[in-house]
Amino acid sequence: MRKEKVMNRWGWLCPWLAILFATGVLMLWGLSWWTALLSALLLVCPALMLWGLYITRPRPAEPSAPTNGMTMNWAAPFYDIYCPAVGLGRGFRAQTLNYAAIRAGERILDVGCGTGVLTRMAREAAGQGGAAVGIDPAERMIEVARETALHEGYDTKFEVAAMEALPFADASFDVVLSSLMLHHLPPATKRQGLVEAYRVLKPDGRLVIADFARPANPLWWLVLWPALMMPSVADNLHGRVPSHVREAGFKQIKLRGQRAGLITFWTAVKEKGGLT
């Protein structure tokens, strides 16, 4: 749990930088309509984090799962608004599922499912006889996912759990999805989580990853340089995800596409006869 708290403190890096920049703007140029507007825009992120942590509904009785990664409890109240606003809505989820090529009757595991949008879409794709399970270490995310699934009539299952300790039997899923979650895990935990994903996949099971990678456009570094101070994100930006996937035992690792020159899609297969 101590490591989890350390990782969550890394999550405050960008908000603290936003506060620092807002302070610098006011000190350098004084208070005017444009500096006030710029400062307000810079302070949106820390304001949302504070609101999500301290002003929203009481914490659920179920605790977060122990993890070496970062949890996102603070984002649960507005996650379903934020994602579409930054281009990560149903179109992005549909692109992820397209690479998964889900067939009727398959069982899908969505690791780091957040509020469960991708999980519910995967359940639709699996059709009659299929199943979809979403896990996330953040109990508030799972609470929202369960409430939404109940309200919309989905039979998806959601559990509070971490990728590095999946509470499922060997060879119990046909597909494992990981959407914008690996960059929340430090390198060693990424590798451990991918080994777990390999374990719970059936022979010929598929892994689909959508996450940050080495930027295709060098201009991205002007925005992303603070993230290089976070080991979990820097690991992705240095292009190490495919090597972690390979070390976990997966074969046929393929780069399928990119979104905005930053988010990359990979697929990999647990071949028959591989270690379990």
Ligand SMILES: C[S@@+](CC[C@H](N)C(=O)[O-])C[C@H]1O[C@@H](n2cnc3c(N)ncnc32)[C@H](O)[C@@H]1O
Second form
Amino acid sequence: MRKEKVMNRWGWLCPWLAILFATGVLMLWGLSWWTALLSALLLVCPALMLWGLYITRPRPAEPSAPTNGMTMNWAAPFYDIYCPAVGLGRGFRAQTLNYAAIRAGERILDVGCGTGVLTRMAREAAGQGGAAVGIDPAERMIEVARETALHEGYDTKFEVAAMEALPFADASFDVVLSSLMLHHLPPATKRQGLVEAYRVLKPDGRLVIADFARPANPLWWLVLWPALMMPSVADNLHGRVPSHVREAGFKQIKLRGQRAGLITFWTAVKEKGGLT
Ligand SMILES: C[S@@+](CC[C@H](N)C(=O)[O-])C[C@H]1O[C@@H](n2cnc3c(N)ncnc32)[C@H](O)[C@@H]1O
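Form predicted alone done; form predicted in complex with the named molecule now:
Whole complex next, starting from this chain.
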């Protein structure tokens, strides 16, 4: 609960950062600081008002799932615009699915699915007889995911749930995908979530993770150092994801690739006869 409040504080920081960022850009274009600030407010405020209207509208009946991870209800209305704008569009999703090597008829679970872009692509890859389910504790993310799937004609299922308490039977999925999600969980919850991923995978099931790792280029620390104050992100940036995966019982843990020297792809397997 405490972490949920911390997340909300970070969420509300975003508009102010947007105003500062817009002011900085306008100053680079040669405006004085006060003209730049005024123009930034004029540009950003209407967007903020629309956002305010969205997040204060009646909430869906289903409440968010309890978690001490950083949920992202606040980002639901613009998440699908934001991701491609920062280079995390369909190319990034396709790369993630490439490492998953999904075969026709397989059952896929996407943990922390957000608005469900990857879940829907995974459903396509699983073809006839396959299935894809997305879970996220943020009910607004799930609301957008369900609406988009309905609109685009997908039979994907989306449920409000947290990775550390998956509402699925043991050995019910062939693949678990975790995209840009683990850095939202404090270390102990991350380990608990990975144990849950292990439990719901069938023997020989695969785990695919795309997330932040220790930056390959030290220049990244110039912008990333404030993130070290958040235990969930710091844990990733210190390179601890593979050891959490190993502790959960997974084998064949492989680093498969990197994007921009920061977002890293790992795969791992729940070997037959491993921990049960
Ligand atoms: C950066 S978004 C990534 C969304 C999507 N997987 C993608 O690749 O775009 C991180 C998501 O993790 C979710 N999240 C936070 N805590 C979680 C938890 N305990 N279990 C599962 N998801 C969680 C957030 O609500 C958010 O939607």
